[in-house]
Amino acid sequence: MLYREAGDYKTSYEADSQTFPIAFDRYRYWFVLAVAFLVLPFLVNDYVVNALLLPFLIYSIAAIGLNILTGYTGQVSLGTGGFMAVGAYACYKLMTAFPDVNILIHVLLAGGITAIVGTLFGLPSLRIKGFYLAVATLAAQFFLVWLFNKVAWFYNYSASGQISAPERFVFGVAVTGPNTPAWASYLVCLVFVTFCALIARNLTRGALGRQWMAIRDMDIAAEIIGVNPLKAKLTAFAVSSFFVGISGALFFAVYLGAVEVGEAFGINKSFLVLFMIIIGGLGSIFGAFAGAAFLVTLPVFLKLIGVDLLGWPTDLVAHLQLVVVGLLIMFFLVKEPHGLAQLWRVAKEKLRLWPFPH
């Protein structure tokens, strides 16, 4: 009654191999969509864009990203806020150095920037994996942050080191700078949300997402059966960096509006962008979202029951969200290692079944 397949008939391959092929589904994400491009512009306030609407799509982006190549590919990553800052340098070059150019324009062309480092960044997984390979990509994080901090270039000579992004305007609203409306920042977010997730989608439902999951699973047997692992794994590092650079330059360019690379985008960010996959599901993309939105009200949801209702002090409540993010990493790892998604999935199948759920 609630959730049925009954009638749903196909007639093609294309039909039944279409992204979300039960009918349910398909009006399900349609209606969320409308939802949040016809209705919350028109709801939403200062407040609940900055805290949680923004930092949500923001940190969904990045973790796809991030998904992609750890839960897809199977090569871990802590390398996350490091090409996030790339993203965010890039974007402010190109913003200073072409100002008649669209700022969406801006965007895609600093993850495409971020997409090649990531890749140069890569390459050490074509002879290392595993623990080596994370810290590797660890050492990327550290370099990166280094180099934007001791190259007075990418921040354009500033006194104070940081980076500001200027004011740009989309259809004559302005969407970087202190005067951009709330809803419109949260348009453009949503916008590049939904692209990513779809290109995310239908690569991962692809040939070239095949080849990532057969590297995942095992790389030897992978290129015995003609995957190429140099193909693979370098894709694979490409996109997800193409990705954690869009993330990067919104972080900068729409949410925040000027950051210091040691502040903004340093090891702790690569750290919560890893511990949303892992309690969002690793290779799912709605783990992204599920792990994103878990990770980012978490902070909102404690600090309303301690401090605002309860009366605890701030910092005690900074600690007890340590504690409550570690236990369930812990959780998940143990006891439902691909995360929220696969509740997400045991809900679905129950409701398939009802009312007699197994």
Contents of the next structure:
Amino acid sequence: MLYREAGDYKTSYEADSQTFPIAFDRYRYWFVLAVAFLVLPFLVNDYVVNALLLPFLIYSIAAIGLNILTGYTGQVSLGTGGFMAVGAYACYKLMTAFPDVNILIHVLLAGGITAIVGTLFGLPSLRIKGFYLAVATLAAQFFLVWLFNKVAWFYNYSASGQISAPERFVFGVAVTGPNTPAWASYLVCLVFVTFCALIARNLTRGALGRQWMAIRDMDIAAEIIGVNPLKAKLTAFAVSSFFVGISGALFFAVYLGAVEVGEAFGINKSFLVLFMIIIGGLGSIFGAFAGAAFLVTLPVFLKLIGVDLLGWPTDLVAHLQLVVVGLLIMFFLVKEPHGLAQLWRVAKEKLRLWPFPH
Amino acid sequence: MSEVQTGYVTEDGRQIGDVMLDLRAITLRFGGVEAIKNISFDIREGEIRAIIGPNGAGKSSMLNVISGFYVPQEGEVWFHGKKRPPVKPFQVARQGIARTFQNIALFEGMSVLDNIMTGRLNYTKSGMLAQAIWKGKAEREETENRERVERVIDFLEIQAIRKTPVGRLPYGLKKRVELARALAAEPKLLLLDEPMAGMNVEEKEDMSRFILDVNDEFGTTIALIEHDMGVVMDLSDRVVVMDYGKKIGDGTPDEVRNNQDVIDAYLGVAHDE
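The block above covers the form predicted on its own; next, return the form predicted together with its partner chain.
Whole complex next, starting from this chain.
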């Protein structure tokens, strides 16, 4: 009964175009933020942070990024893993080249560098569409991974070919390296998630988002009302890559600590993030979160049921996970192309009228 | 070719101004097919100009030349007394030419409001960073644009469907939303490609009223393609008639109606050998 919009009158256009037009949504948003920032850091332990929260937060950023490109602008990309690698290696090079600069700035700069690289690889999108563009971004994926393996400068000529994050501090607390407390790495990622989600939301509800969606829905009509397709597509690639780069930098520096590029940022990563936005919902920021949460918790959940409860062998459960994800992708593509976010919207529509359905 | 820069007064007493858009000897070919053959005509400020002709006469191609989709092989487009270099459609939009499409070209995934708001994109000056923060100039612009859009929504009487996704609307309303999107851009010249195709009589009356009101209240110059002769004769100040890519008539509705070539080619009535 709390969830209603009756009587919630808007008296200005600002109020009408805000992120959460319904009061209850706003309260919930502030509540979630308060819990995430003020309560969770005191409760979490190593396992929860490393198995659930960090991957969820980091993949959320990547999914928001890809959703801007694929869900909002309609440009399919299979290069997410490659662009995450750009973010990771940019962050690594910055961390080792300028050890005195704050790591948070390095992560942002890594996002900026990825934005530039992403824009370059977005150039073919002006000429090609759909599957062909997907293949072009696939080329970016393989090229970038190859590049970071091949050119020793990127991993500072280390013998193993890996990059590992040196220890860095924020306000005297380690956030990278082996001595990082769980809550610190959690908080760093949470700050970036909040920042990215806010920016993404503001961009998508404003004029730029409308340009992107116009290009997605009908590029000819978009052009006729004054959208420059070149600019719209390239800004989408830039903004998308910016987020993906940040997530790659965090994935490397805060989450894994040391990565080998082919393993951490291979084609599988691109597909994983793509699945997240398909399951979560194309063209929705909430969908990015939902998809990330779903695909991060699914293996944990399956392991809990399969291995711990039923006593199945681990490899069986690992393969079962692939089957389940595959089935879910098919289910969502056929039944609900707008994903979990749409299911959530439908539930809200119903709730709005509850308990009187007509 | 009319080089005379003086207006005229219509039957109902509206003052028509100077030549706004002047098409000079336009020829457009697709491979070996000549879609438009050496056509010249002009559109004057404030007038309602109709382009009529049988199917395949090249009317839509003509509109596509004006809005920059097609670049004619020969001929010149003069806009506001200046020769227009080859331009992209989005640049044409920025010069103040908006249009609707024969088969509706709305953004199906967006709400009616967002669709119409896209018409205001040319008036959005704030940069990406300002929009990301959603403060100051970006927010002010958004509100200003919304006010303009609300005026168009009021004008076309579509307040009730503001937040509805466009995909859910019936045909007639979609046509109206598309007109709203074009109007939100506050165009100097509005191109309508068969605005009444597929409508019933009542919807046609509504649409005719909107077209006249747009012309009257905003002073917008309108060029429209239409098949319904009654509508064309009632609405337009001057009519261009095309057939097989050639211009076979140009003048007031009465002149065109009595033009023997036009009767032969198009109307096909009251013509006995």
